[in-house]
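Next up: just one chain, as structure tokens, the form predicted on its own.
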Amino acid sequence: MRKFFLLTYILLLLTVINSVAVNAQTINITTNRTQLVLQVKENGRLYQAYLGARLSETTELSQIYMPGTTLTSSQITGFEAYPVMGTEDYYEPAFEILHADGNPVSVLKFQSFEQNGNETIFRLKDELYPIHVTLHYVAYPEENIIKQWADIYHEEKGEVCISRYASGMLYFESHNYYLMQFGNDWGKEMQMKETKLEYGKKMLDTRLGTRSALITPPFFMVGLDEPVNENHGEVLMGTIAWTGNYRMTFEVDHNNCLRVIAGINPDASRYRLKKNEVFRTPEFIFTLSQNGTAQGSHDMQQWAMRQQLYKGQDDRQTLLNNWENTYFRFDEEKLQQLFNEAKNLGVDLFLLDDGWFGNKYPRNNDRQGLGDWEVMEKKLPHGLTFTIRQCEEQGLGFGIWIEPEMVNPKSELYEQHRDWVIELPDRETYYSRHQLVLDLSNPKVQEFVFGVVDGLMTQCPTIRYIKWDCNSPMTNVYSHYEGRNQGNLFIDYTRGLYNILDRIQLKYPDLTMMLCSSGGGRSDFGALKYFTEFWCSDNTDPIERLFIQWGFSYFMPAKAMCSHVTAWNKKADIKFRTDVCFPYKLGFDLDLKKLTDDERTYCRQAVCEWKRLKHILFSPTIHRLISPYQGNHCVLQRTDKDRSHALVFAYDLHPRFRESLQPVKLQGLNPDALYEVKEIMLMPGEKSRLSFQGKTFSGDYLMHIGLPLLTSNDMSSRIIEIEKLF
């Protein structure tokens, strides 16, 4: 008998399943390896069905089972693509709304949907109330990318608040997950920790309103299964284009399914909705590699470089700041001294720093001048087209920085506009850096802080490049022009950012620029479509470096990321110093008349090689070799797209006595191919003392026996050339 109702039940459960198959509308969302698959069920509700490798052609979507889905004719729970505070859902929502009559929930159903090439795009509805939410999923075949986001608009009479607005939310089913994250403090950018997650809630998040990446910067990978893993195993890598407070969350459910939701921090964001306003969420980034972060770095700055990055599939120039040099302290001649170095040095631009403006309150340190942006007669008295011409007449474009967001109290634009400022009434105000923060919420703010820009660009219509700094996180948060509408200011003020970038792109569109904020606190994708680069971390210790640059390079491509060769750590000779920013987007900011001249000789060289080697330096294609969290050395490569060219980059940081040194074998070479191995960028009157330099060995040979690259001294650096023969 209880064999009979054992058999019974399964009939029955199976004919529930088959029904609830046959009736669901599968919508198939594809990358050349990636497949998102969403269903429509029979309570008209859109569910996550599958996401995971790309499925064969003849796999019957229809018939996909979704684990925690309840199955029954009249309830169905599960993995609801936009679920919403309030509803049968008891995990972190992706929505939440307050209705004008005080109810606090929506249900939202499928309207319908359409694909507009790779563009998937989702109509939900409330059936009681006139509230919109459009979800839209862009697919990049090649690139194996996926990014989504919500629209979310109402019709009705009264005050709407929305509380929760996620961009995006998936589901993992596996046995155990891992948590890559990254965390940070000002010269500590990009520092990389691993954590299991278990049953429960892990948020990454920020609430600094400007500096938004400075202390969590907004990338994760989730090893699924397993920890992450460089060459193997299935990793989702993520991140969110948004240059303001932004929450992550990783939940593990009752079932041991993950949760990932993205999108904009709600934290004190209790956004007023007026009607027939479209909220459009940040865009949520994500790849899901089934070969290791090598693929999925590989995916992400391929993409970055043809789709976000501004100017992504241009040149780079390399650069000489005054900054490290000078700090505050220049005037006319120290900078036309500055120009024969920077020619001299054979660099492509010079970059004048902070210092360069204020009258009344001159910029002679960072006490003072900030939002005076006139140009200071005593430092610069021929004006800063004079300026412009001697840096032209050496053969050199000029760049310049500027801070436009952020004010001193001490300066004519506080004294004559402190209602433009983000600053509490009646309270003791903190300042961060003795500044304040301009409220870009209002639209007033905006056509300043576009002026500065324009105001710079009518003057002076040869400047090629601007380093955009922001130094202040914001406090004291209050908004004069938001009145009663606070909780909009965290998101105006990065929209009204926005906006101003959006204008001087349009403007100016071969105007370069430099993302800068004290080091690395801003470095989103977000920021990067008006952007050429960033600057990764006001710490150049090159031993510090290698750990920022590593954790940077699983998203970013080498162009976007700058890195100057500077006078930290003494103790490392010049060398080393140079081959630690060589890979990435060349510059140099330290007093060239301190080096000998065979070091200035190493860096002029430097440059020359950097310029020939730009097409491998940029490709997307990264091998992380050895991890300077391993040990006592890193080791990286970059192989151009035919793997014919590949060039590697090894650095013994502090071995320790008598180490047991291994070959490193390389990776992603063609295994029947011969290279020619020779090491480049070698001091002055120095020989290469490596036993292979100059000979020839087989791809397979050097992914399998590998090539002696690590020593036992302190500091030390290699760069090795790898050529195919023809």
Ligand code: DGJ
Second form
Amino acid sequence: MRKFFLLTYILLLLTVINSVAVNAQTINITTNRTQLVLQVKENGRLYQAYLGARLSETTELSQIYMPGTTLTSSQITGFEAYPVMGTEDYYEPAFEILHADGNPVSVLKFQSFEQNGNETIFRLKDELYPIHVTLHYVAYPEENIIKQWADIYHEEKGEVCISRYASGMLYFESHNYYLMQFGNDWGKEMQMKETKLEYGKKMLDTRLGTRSALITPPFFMVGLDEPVNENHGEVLMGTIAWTGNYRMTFEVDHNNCLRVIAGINPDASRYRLKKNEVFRTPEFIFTLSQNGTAQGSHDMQQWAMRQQLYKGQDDRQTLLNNWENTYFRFDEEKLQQLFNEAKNLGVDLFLLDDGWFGNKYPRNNDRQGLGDWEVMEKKLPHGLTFTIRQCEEQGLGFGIWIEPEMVNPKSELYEQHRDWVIELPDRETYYSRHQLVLDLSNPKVQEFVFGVVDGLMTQCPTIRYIKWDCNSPMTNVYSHYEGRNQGNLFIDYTRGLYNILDRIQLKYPDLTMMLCSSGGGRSDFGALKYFTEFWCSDNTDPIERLFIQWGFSYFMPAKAMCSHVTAWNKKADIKFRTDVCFPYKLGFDLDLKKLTDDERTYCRQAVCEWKRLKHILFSPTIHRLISPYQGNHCVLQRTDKDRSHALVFAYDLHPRFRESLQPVKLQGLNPDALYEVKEIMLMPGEKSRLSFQGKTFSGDYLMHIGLPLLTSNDMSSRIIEIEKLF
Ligand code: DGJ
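Alternate state requested, the form predicted together with the named molecule (shown: the form predicted on its own):
Everything in the complex follows now, all chains and molecules, and the chain you saw is the first one.
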């Protein structure tokens, strides 16, 4: 009996010591420019104590007055790292659970933490229920990025149901908050709109499943204290790496504090979690810039190229695509002509688009054949290998279009496997582009979709490039997969997709893939782990494209943004159309025969110049000098990392009569260096009319006096190369 008391006493003592140690715990997560401080408070729970510019080593962190709390209050409320629904917190929680016994609340207590290199892991647990939440934070010091996610699992007897499961949560204490959101619709991707956040909640979310980014792409910026600005002010820029339904909540509370919560959208996704199954949330990625969006977007792009984008540090290739030229109408002879044209253009690849497959239901339009991935004998009687050989004989790589997640009801696949299709039983079906989504939560369907790529690569191992399309959102949401819990469908679909993409990447590491989804319907960092680039929009009108690309440029590396010269907007000349595409991943998708010799020469020149200048074009340093949202002009600058070589792109959209045109001041150059300034990419036989052509200026001059780059000519453009002399 004595022994028992002694043991109990020692255990109690240890608990006290541990809780004293716990009380003193202050954990820092730092990049070179940002600091996130978390503290374990007296109640044994984890709170955010600070998020802002990096502090000095000697700052008195233990003295931090925890925001959102009243000094007089003995109870701690607000700023909990992972607040749970049903506890004392008044606002939007990060986590909600229904335990196996029906109890709807958990209180997550800090257990331990560990720091391995730049990763910090906090282990939280409910003292009454065996439910575990592990919060992960990874800091990228040089890129000034922090990403966070949560792992959730339990050891309860039955299944638990989780209905909120944020990836991460951040708090801010500023006077004002300005949310810049992106998006709109097909053909109007990444349009920017800023609103002041007031008391209450604003949500950016999507529930389209597959084409999740179609209307609301998963990006945001929040200007703290002042509206989002390019060159000054504190701005939070964030995104969620999830190719599916997501939700980002911005809530201003009664103390004028802001909480930002990012995660999977829990709508229609009450997830049933089995014992010991780990539910891993997607990553919430953010940067906090003290110098506006120029710094923030540099850091995002740098991070994306180093850490996230597939082959982010590698080169990119130019291509000719046949879609907007032939649509479904092509045959072997036509393709042979196109291979010749691609060769003359000087591009690296030819990309064969939709319409090459289906026999019982030939894919001659978008109403049939999707899902039947065997080559159409009528169009390509000698088979795909023959066509590929013809392409390669011209010194070109071959790329091919697929849309493996989808099916036309008029297809052999649908006839044979109706249970593989996401479709409501006994109700009228809604179709988007005459097609339906396959149920990727079903392992058999995953096998089939992997097999589409595997089959192509086995049959034609030299395929270098795949355009992976996805033209329908997920509607008629119902899985026929045996035993399927319908609440898990949206999430398990995305996991199924990642599972397939993981297998493809493992087996075909050299294959490069473009992520398409009728344009920007999928443009998230979750998918870009598997794709080298994405199709920003089906809208290739150069004026519209300037706006779309402008929006994406805040987050996406230029090398990931496919930009193809097409025939959209006949009023714009070929120079303007090409110059709009030039700063990104250049490609062509038009009938080159319809161009004049000079126009073709211009395109050829663009390909050569693009290859010469890729080291600047792919630099993460972008300065958005004049926004198209200001009105009639758009100017941007890309600069290499040594500030010795830059390109400036100046576009006049629809200038006003006798508009006053101010010189454009460049940014980010070395003020003491001398630079040669010259206009490049002139039409054949044309001379630059710019007064400064070929002259030398100091960086100081270029940044403080500037260059007269604008004109009052409708849809005209200039590309200026700026090279340091010594
Ligand atoms: C939609 C894509 O955005 C287009 O580029 C093209 O590939 C078509 N699908 C083909 O159906």
